[in-house]
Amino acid sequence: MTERSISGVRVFVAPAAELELAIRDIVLDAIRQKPDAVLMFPTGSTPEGVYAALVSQFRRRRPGAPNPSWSQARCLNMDEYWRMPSWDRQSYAWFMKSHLYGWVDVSTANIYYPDAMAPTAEEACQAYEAQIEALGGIDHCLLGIGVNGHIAFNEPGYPRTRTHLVELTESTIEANQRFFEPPEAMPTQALTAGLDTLLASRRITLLATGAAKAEAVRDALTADPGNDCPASFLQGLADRCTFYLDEEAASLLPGEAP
């Protein structure tokens, strides 16, 4: 793995079985440094090879091994498509249960997410956040980023604010409909952690693969800092926030490759 600046911010680059591992250890030693960690994930397939690393160390775990317990972790979603009830196996809620919450011994009551089946989408949001200030703020949060910049469901052009409804852009709905069946059925909004909810975390990763996520890496860290590439605002929080990408991911970034 390699390392380097780009804008302030750590940036560091290995193959993707490397970067899973190594965000897999952030992880549990937030958990191991505070047991009632406060961690915010993310879904989609960017972060999958995580939950299947921290499945299996947890699968893997001894009577005085160092791994932890999540028995008193608080774990937040990122977001949820309106109208999604979290029992349905196309939600976020589902898929969180599926690749991580329902392997490790997390309980229930610490699992949190929007309300996509609330009266309306402004209570939900309200809930949502008042959940989060009760719980202390967040510890750690996961990001992905979408190939227009988003992190989250904060689509370019959205200004910066708390948990709200988003309207899905073409490019998010064409890079998720392969979940759907059929495509036609996937929601066109969703609720999401806002900017300002995700900037006020007290460490975030950033995890990219693949060379369709390289344009939006290289604005996230290389662009004024703005709504067109939200993720570029993560520039402002060097300090407390790394981005961990492969090869492809990091391919148009500037200075001499890793």
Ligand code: PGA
Given for the second form:
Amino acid sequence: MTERSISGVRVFVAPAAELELAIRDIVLDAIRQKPDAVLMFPTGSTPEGVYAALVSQFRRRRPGAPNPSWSQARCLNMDEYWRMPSWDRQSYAWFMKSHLYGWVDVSTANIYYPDAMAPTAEEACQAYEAQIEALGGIDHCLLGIGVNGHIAFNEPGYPRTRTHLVELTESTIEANQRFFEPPEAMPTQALTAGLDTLLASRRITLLATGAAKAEAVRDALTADPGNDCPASFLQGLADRCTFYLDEEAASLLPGEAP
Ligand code: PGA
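Next block, the form predicted in complex with 2-phosphoglycolic acid, ref. the form predicted on its own:
Every chain and every other molecule in the complex is listed next, the one we just looked at coming first.
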């Protein structure tokens, strides 16, 4: 794994499998240090390997072994399609249950997600923010990045704010429609933790893999921080935000090739 600093942010570059194990250990260390850590998780294809690594580590757990229990950990989803019930196989609540929560000993009472079935979006957003505050804020936030530079569903051009309802952009709809049958069934609105919600996390780890993410990663690390590339606001958090990239995702970054 190579390490660089770009705009003050620590950037690690390695093959995806190596990145996934490193991030698995960051999450497990967070739980070791604070058994009731507040952990925010993304959905998408990028973090699947991290979740598989966490599950496989958990299944190797033995009495007295150093692998921590998730029994006190608090787990938060960062977004959800608006009006998608949690039992729907396309929901992000279901995604996290089937990839991670259902395979470790996290208590269902400690799993939180924006309520896409609340009477109004405003109520859902206020309730989620109040929930995060009641939990004492986010200790560790794992992030992916969209091809347009979004983090969670904070789309380019949208102001920095807390949890809100978002109209998904064409490029996000195009990127995610492959999961829906027919593709037109994909919702065009979502609830998302806002940039200010995410940026308040005490530690942030961004994972990006593949050439399709190279431009977004370059802009996140080198463009002037602003709404055109929501991930660029991470530059202001250099002391607590780390990027983990494979060579393809890092291919447009300045500096020495890894
Ligand atoms: P992906 O999505 O992991 O499926 O590429 C990332 C994102 O849109 O944040």
